[in-house]
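Only one chain comes next, encoded as structure tokens, the form predicted alone.
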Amino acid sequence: MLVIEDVSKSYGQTPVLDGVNLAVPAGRIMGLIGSNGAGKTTLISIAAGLITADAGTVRVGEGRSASVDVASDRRRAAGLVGLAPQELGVYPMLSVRQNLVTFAELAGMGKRATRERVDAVVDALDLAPQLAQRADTLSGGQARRLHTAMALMHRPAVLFLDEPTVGADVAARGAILDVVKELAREGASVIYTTHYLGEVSDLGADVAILHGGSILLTGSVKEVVDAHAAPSVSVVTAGVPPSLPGWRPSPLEGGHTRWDAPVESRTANPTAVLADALSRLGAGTTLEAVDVTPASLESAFLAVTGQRLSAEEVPDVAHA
């Protein structure tokens, strides 16, 4: 349903994409992973149409006879893609009926079709008591859940979802994952974007992990993690730098270091790891925090890119 083949993209002397590769079948959900700046949201803007790629090609629809070229055909594409963009697109002074009818008006709905179509979203993501509420009155949650029901009016073939969930409270993140699994179970091919791994797993989604530019590997999550996945185990300090060859140092906020354990030293026993770097602390030398994670999609992302998904603050002091 969706095939990126070979896409590049630079701005300026900048590459932010080199060659990427990409196919998700119809009825599929892809979690694309990456860290901020990874180039995940050019990405889907070239998918969906909405920039020109330097290099590539996009096709989206079943079959490459019956397939649409995003970038030629950029009309007949826009009926197939549905998008919802990380920033909120809603229209403030109209009602949650008023964006959602002008969204199927855009897509050339009927007024009956139409009818339905908002009576059923509303339904799926929990809207119908704010249906004649302003945008700008609604919580953060509903407007999320707004934002997401506009994208889902014209029952897409592909969906581009780039962080649907930011902001997002528990019952408006349950009910946007909801809703994309029961489209993709209908016949969706759907591209969701998260810092929330635990989101990627709810889903049953492949996962693709998008870093320097170009799609590192593909898989499952349990084949993702059984092949790169590792216990992780970091420690946080301030003052007088440790001893910890082998270790990588990552500069945090207020002069704190956070220290990762090499993938060498991985280990059924990620304690003694932990242990033994404890031992390695001298004087002068604060220990902040101390963090074990079992084997797990995040510490497979580190393994495969050597790069935690997103910066993190000092965290709480954790115990082993």
Second form
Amino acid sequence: MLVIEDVSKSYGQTPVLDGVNLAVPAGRIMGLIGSNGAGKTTLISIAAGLITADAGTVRVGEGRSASVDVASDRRRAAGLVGLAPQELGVYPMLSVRQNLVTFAELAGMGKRATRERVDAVVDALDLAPQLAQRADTLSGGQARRLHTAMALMHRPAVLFLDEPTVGADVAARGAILDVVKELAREGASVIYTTHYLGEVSDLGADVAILHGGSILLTGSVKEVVDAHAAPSVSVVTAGVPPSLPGWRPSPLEGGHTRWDAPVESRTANPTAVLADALSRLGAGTTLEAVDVTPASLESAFLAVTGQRLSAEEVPDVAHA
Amino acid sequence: MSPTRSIAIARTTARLVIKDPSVTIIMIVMPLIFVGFLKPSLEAQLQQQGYAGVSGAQAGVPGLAVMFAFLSIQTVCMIFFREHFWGTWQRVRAAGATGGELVIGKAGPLVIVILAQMAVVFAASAWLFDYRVTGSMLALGLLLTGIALSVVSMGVLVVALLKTLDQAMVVGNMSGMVMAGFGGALAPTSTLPAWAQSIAQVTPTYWGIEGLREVGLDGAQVADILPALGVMGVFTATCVAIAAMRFQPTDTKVGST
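Taking the form predicted alone as the starting point, write out the structure of the form predicted in complex with the partner chain.
Below is the whole assembly, all chains and molecules, this chain first.
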């Protein structure tokens, strides 16, 4: 169980988190999504005990009385928490086994338990053939799996995975998602940040949208999509800016501009919205692309925050 | 403070040193090479000082062993800064390690490594250059331990004070060289200007080298080297105290050059 209550954090005069509340019951996965700079990594760093919040509390473990305050009892909390940060963190000169053993030893695991856990973790993440291999000779996907495996060695009750599949190949991504699901089945609470929204659905996770330093909403993917998602319509133009009242322009590379249809228009027939936009393109405006995205977590995010998740997440547009 | 975590960090540090022993090997080989070609001139110097028929290694080994031990401050810096570069520093912290556990776990094995490095230089010099200990072996061991502690504590201080590996390497190497020079590693302290001789009195290198020369040449016993141990102890304690005040495990370090 993870309970985050009224957590706030500023860096200097810049507020990053403002009264964040979030609870992840045992056995559940929470997909924490937000734009770059939304504060996801700061929130995870606070929850993992790496930095202190200006205000608020984070508790891990079962029950109000038995749970541990992360800030005031870091040692006990560390035994319950596993963290795979966004940036790859492995000892390149050590073997896969030595990397895993290091974190088992840090958790105070005995030799036999460590041996058994190493075997289980490398099997789960398809790293058994690389067990004796130095980490700096692993492929990107293998290194990413090792990075995740190191967080799992002590069977954490609360697991933080900060964009664990960035740079991972298809096989690594599949292995990581399977392991996360298995951990949740075993009772762990998982916070999983990602820009790949399909992963949130694949994990059967709940979703929390972090925006402007606050959690705007939480719920199952279905609840969020049903309540907030609508087809999104956008066009990409070059040349003279078109007159599209209410549409939100975003500059792109190469002098192009993407125009997102206003949120309120998306409940209408997206084809009609698109047709109306195209009819407004005057002389001197070049249509580069159109995009109609069906109702999805991405469009729910756009509807709730008014922003796309990230530039990388914009689906390939169909060129006109 | 958890001994379990400090030991776990120390084991990892030892694994890393074993995986890349190149710097330690260089710090062993280089003083031996220097002793090899300085030996004849050192023998002449010793004769002038009244030590007739004594191997020049008796004068050269202590100074060169101490100088290259202090140049190993770079090894101490590397061990800390690389963890930041590799992204493992915050992972170890997330595993519950405190700043004290991290420092003990990283510095402890390095004291042993630098102690072993100097011990090998002395042992190899005995075999290659007829170096002899005329005094107490216990005194020799205590002096080498005091020097190793001085080196590592100074390295930790450099890590605590500086933000980037480049800064740490420059400051570590320069301060090691300067202290070795003042301490008499490159030329007998008695030949240095008066002001330099005054500065030498407060350096652990001077006391370490003098103590080692006395154990090698003058049959010094433990009681004779207590002042040297005291100075090195004060130096180590000062470095540790300042490092403890300045070291913040949450500090961001730039671990690459």
